[in-house]
Amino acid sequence: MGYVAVKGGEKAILNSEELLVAKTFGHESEPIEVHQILEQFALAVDRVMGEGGLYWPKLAAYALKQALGDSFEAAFLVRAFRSSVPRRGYTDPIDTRKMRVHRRISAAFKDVPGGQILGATPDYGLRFIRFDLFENLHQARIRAKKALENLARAGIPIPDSFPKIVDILREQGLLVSPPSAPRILTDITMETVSIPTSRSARLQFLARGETGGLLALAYSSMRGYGQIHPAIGELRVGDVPVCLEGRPLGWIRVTECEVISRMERGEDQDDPHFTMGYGLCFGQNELKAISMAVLDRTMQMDVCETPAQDQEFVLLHTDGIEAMGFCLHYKLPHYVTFQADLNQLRGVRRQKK
């Protein structure tokens, strides 16, 4: 049997819009309303945020019910819409040293000063599905709200600011100390980038790469496929503020995270040293920062024997929204491209008989 093309015009396609918007918006339960996606969804909105490329938490929230909670489509329309909004400005670098802490951990350390604070985490219980509270939501709902009044009345205050572990670490000249950045930084969005690239632009394009694409390099990395198996010096996860030209402007919810790695001795100094590698990202999303800071760290390294040491492979691959475009468009039409190879492989095989 011949190879058949599908037909279809502008009517089909117009009918497949109108079934989404009826998939999306058609349902007989209630609504999800967006400011129950921003309190309820919290770490999802954060996901598309950081991937999207866009501190927005309402428009990633729009973003999530429109997309019927894929963060793939959900992070496409956010950078999207990003594109098509003028540029008023950069705003001065951020501080997190002035980050008001909710977590702060490090896995380098027991006593850290100021202590570590825990926050909000299932880090520490079983990964169980709670049945229990789902099958009572008033209740827990009650046990909730009093479990953040007996938070409230016996916790001690948090501190304004803490200091950088990895700071301690630098005085005692067991860190290095990183490049100084230079004085114009390139901007990922706006240039077209080489490789290699300068260590902000790499940060650039992790900052906004896919979480799943981010942890798969990184985890290659922890296995031996890069070398790097290092331990958390601190990790945020905070509100910090942001600045045009001095004027506050208000605060945004960021994951700072700082890996120390191994041993090294730089060819210009006579005493081992640590490194170290840094990652932040929009929102809350540690697997996100942890990731980024060991692929962040495993790019440093002279060789490049191993994918995760690749900056080309890392940085093209773990963008989410190009991998996505380039994966859906194999769904559109390509009846010209293939008619040619079947051509081609029947011409083939008749030259063979």
The other form holds:
Amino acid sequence: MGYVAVKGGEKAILNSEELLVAKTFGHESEPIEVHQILEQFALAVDRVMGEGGLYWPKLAAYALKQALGDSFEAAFLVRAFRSSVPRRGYTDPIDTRKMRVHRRISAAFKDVPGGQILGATPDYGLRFIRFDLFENLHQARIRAKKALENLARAGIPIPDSFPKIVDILREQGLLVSPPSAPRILTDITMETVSIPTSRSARLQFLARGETGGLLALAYSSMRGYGQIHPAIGELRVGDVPVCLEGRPLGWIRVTECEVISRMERGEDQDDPHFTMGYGLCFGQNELKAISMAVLDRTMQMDVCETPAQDQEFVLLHTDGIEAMGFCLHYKLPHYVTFQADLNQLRGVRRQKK
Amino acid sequence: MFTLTEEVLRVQRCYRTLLHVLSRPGTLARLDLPIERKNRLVSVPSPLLLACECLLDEKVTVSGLTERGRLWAEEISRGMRVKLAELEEADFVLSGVEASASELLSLKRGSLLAPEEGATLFVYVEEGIKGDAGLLGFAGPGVKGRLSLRVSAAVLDWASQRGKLCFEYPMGFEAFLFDREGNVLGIPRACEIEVLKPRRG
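To complete the pair, please output the form predicted in complex with its partner chain; the form predicted on its own was given just before.
What follows is the entire complex, opening with the chain shown before.
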């Protein structure tokens, strides 16, 4: 390896650490409390939990605060913490049919059984910065409270559970049946995974993937470097119960997406069928869940002609923490490698003369 | 759903301390032990229990070396659902200080391809790590030049046994020595330890 151990500069490094503490905790303005981050930067917290691979909103909020809002650094802190705590076992499989839905939409059918639940979303509005609300935050809070009260008075209670769109398609024989679950799932946090890998491992990689990275590759497929033009069968955001050996532990918020893709002839079947891609991630992160589902579907293709169909390309380049670590390590001393390059260049020039 | 309890924070501090001493061989640090002892796992000394709570779980295996070490390992296995394993197979080994070189040689040392599979040894020193029995010298990665530490007779004896071992780098095992006050000493596989002033008699 062309690296050299860092010797010297210890005092400068210690001073740098102190400066970072000052930058992080030495503000002149009032410190932002963790509960404020949890409430007012909820989507950033969700993103950090997903990429860090640990569901603990408060910890993710601490990490975001310490990382000065840098989601990569915050996810790194969370994943490092995760690696330092003992494992107590695997939770039972989660049944998302039991989800307490905050939002549930289908882009495939308008009149879905149970109805479309839009929830809170910026999807249908204009992207204007709401100076009118910022200018009078007190009024904005009163308005929000009133709006919620009015909606609650006028609204119909949301059912405890909703039927799944994909189940309806399956009942009609229009969608391929899900593969039977393998007896033993791969655990990518404990095993060295070789490519090609199992679907369970692929979905785990995607669930911890960096949102932007997943989006870039999914988008490449949507634009034409692939053949996936997804229809969102169903997108859900809500809370699901988590149990360990049958004992309830609590609820976690997740986003689930099922995309329906082009027709294919199923195995041993003459009739063409729709196929499906699946995404599930911590918290509310719709962009990630959709990207996951698209990439899950692209990686199921028999052919491997585009980056999004290539398991190695997708899985090994979308882990934000791995990619960030590799990218940032170039800032560390490479004196020996660069000295070798310099010597080589000078040698070549000497030979030319 | 989860809260940052004092227990979680203590285990985090313990983790930090273990990292600290392992990267600075020859330097003692002190664990932040709980004031009140839990009722379960009564025979396992507090510092050893805290380190086990920090590093052991269902995904690793544990074994014991020396009579007390085996007793502690069995208790940890029962209380923390850590799988028991043979000494040669265990990821973590709990031991009294009286282990011999030949016994230490039985520990998993990993392979050239997978050195991370080497064991981690927790040694409990009843009489304390610090003492006036002799001087122990430390050299290798994490030590600027050479460091020396005054230690008890028990540590000196253990170090002389450890000094008899020779592994092909990067194979080997990491060791942590604990005492009842919560002092902890880390001895990574690449650390050279030498008895500089042996005990008299």
